[in-house]
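What follows is one chain in structure tokens, specifically the form predicted alone.
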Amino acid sequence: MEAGALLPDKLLSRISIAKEELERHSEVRIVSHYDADGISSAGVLCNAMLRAGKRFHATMTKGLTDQLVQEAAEGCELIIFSDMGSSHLDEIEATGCRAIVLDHHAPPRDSEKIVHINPHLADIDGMTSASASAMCMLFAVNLDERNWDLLHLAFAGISGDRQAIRGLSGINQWLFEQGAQRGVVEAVPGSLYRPGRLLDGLYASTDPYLRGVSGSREGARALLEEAGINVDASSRDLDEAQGRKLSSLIALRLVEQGVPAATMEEAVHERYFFPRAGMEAGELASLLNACGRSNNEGMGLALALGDPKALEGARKLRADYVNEVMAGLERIARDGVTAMENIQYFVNENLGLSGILCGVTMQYLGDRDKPTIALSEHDEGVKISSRGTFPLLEQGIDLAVAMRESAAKVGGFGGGHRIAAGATVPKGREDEFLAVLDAMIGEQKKKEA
């Protein structure tokens, strides 16, 4: 979709059908994912339901299972799945419950039995051009024009799923253009350092991740002193020369780490500020992500619903989460990862950290020529996260397909996006899974070559 483009008719017709479906019911069951995009999606939907006078019951979950689908459908009038559902159409259809799916993961098929809203069905890439929260936002503003005030939640999901790192496109771009016309959102230049107190931002920085600075207050303080900046300064205190000096020092550190220019360019992508919320999308995404990854999804949803106490609580959770992330990254930087022919992997005890650790390792700590895999034991089996890069996609790698098919061969299941996907496999079969995945990634590369 080019700038100023109209939304596809196929997508709008599905949203219109979903609107009619909602109008026939007074109570809604909402089931959403637990990450930033999932909580943002649920936040958009719950706020829209309140405005529409609908009763609702919302649940955030790490993954959709047959049992959860069945339990959610029991006795409900209408169920909405957000940031999940497209890979579980068989199970959802089997319940016989009226259902709407607002997802952005590549679906194996379409459905005629439920209202299935997915950008891929309208030839829009859900990996780069439409987060789940963006899909929920489209639904919300078609319900009520007043719901444009929820756009900060949608952009928290867009930011949380890293869909803005190469610029906005598709539905994300359309939402920005419409929001900017209404004075809801402003684009601001990005930088290699985060807005706010610089010492805290450098300590917590994962994109970019700076060896000896990220996770080290002493290292962050030393970098600021080298730049001639007061250690208590905020980003808004810097003059142009100070900002350039700090950015240059960070860039030099990244070059010394072997970080390519393309990765640095992604790290300084444009940011999106929401005056009414008084916050950038990335800031809100980090708070929601910390809530979800620390098993406090309820606080994340409360924050999305505007509870000021939840904002204070989320900031405390984020501080603890950042410390855990930095400890995990320090361990990986020290111990390294296990390399196979076509993939690299590490074992992580904390399931909630797997995604962020996997992503940072892929970009800043590991071999950028091999997808990064993180394994975590869980009650349901071994949970697996995977991350790639755009250059790897250009080599033919599709992690969504590779994770799904490799997991299926060992009695598990998986899916996601080409650049980031997940899977669950039975305990004791993870080595077999890794071998199958390694071979499949190799075949994908050969096929493209």
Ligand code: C5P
The other form holds:
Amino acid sequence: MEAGALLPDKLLSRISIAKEELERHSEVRIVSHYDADGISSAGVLCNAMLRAGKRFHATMTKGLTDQLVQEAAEGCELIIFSDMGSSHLDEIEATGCRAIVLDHHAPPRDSEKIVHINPHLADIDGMTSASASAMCMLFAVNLDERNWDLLHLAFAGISGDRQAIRGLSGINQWLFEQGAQRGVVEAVPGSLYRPGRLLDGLYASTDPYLRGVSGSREGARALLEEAGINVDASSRDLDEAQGRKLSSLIALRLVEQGVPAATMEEAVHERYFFPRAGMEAGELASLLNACGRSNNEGMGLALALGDPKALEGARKLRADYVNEVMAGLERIARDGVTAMENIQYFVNENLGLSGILCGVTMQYLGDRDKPTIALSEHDEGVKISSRGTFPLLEQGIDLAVAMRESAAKVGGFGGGHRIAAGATVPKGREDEFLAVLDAMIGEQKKKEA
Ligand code: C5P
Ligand code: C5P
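Next block: the form predicted in complex with the named molecule, after the form predicted alone:
Once more the chain from above appears, this time first in line as the rest of the complex follows.
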């Protein structure tokens, strides 16, 4: 979909059907994912329900199970799944409950029994061009034009799912254009350092992750001194020459770290600022993410609903989350990862941190020629996260397929996107899983070659 293009009819007609479905009910059950995209999706939906005068009950979960689908459907009039559901159509249809699915994961099939809204059904890639929150936003603005004031939430999902790193496209781009026309959003240039107090920004930076600076206040201080910048300065205080000096020093360190130019370009991607919310999308995404990944999804949703106390609480949670992420990354930087022929992996105890640690390791710490895998044990099995890069996708790698099929071979389940996917496998079968996955990634590369 080019800039300025219209939305596909197939999506619009499904959204109209969903709107009619909603009009028939006074109460809605909402089930969404626990990450930034999932919480922002639920945030868009809950705000829209409030405005429409509907009662709602929202739940955020790490993953959809048969049991959760059944429990959620019990006694409910209408159920909306966001950022999940496309891979669980059998279970959702079996409940017989009226249902709307607003998902962006590649669906194995379509449904005639429920309202299935997914960008892939209109040939739009849900990995790069439509977050789940963007799909929920399309639905919300179709319900009520006033819902354009929720665009910051949609963009928190777009940013959290790393869909802005190579520029906007598809539904995300359409939303930006429409929002900009309404004065809701502004595009601002990105940089290698964050807006705000520089010392804090450098300490907390994962994109880029700078060895010896990210996670180290002394390292961050030393870098600022080397750039001739006051250690208490904020990004706003920098003149052009100082800003350039700091960026060049960061870029130089990244080159020494072996980070390719393409990754740096992704890190400096354009940002999206929301004047009414007084916040940039990435900032909101990091707050929501910290809530979700620390089992405080409720606070994330309260933040999305505009509770000022939740903003304060989420900032505190983020400070702890950043410290934990940095400790995890320092450990990986120190101990390294285990290399197999086609993949690399590490074990991580904190389930909520696996995705972020895996992504940063892939981009900034590990071998860029091998997909990165993180394993964390929990009560119900071993949770696996995997991350790749765009050049790896060009070699034929599809992590969604590899995770789904490798997990199934050892009695587990998985899925996701080509570049970022996950799975759960039974305890004790993780070595077997890694061997199957390693071979499968090798096969994917061979096929493409
Ligand atoms: O469930 P969901 O689709 O929302 O999660 C996608 C995950 O994949 C997010 O954690 C996101 O950060 C990650 N991702 C990534 N690199 C990309 C796209 C997504 O690490 N290019
Ligand atoms: O958990 P993590 O952030 O690593 O998940 C990466 C992607 O894989 C997300 O889009 C998530 O929804 C998806 N996933 C999945 N099935 C699983 C685990 C994760 O589809 N069992």
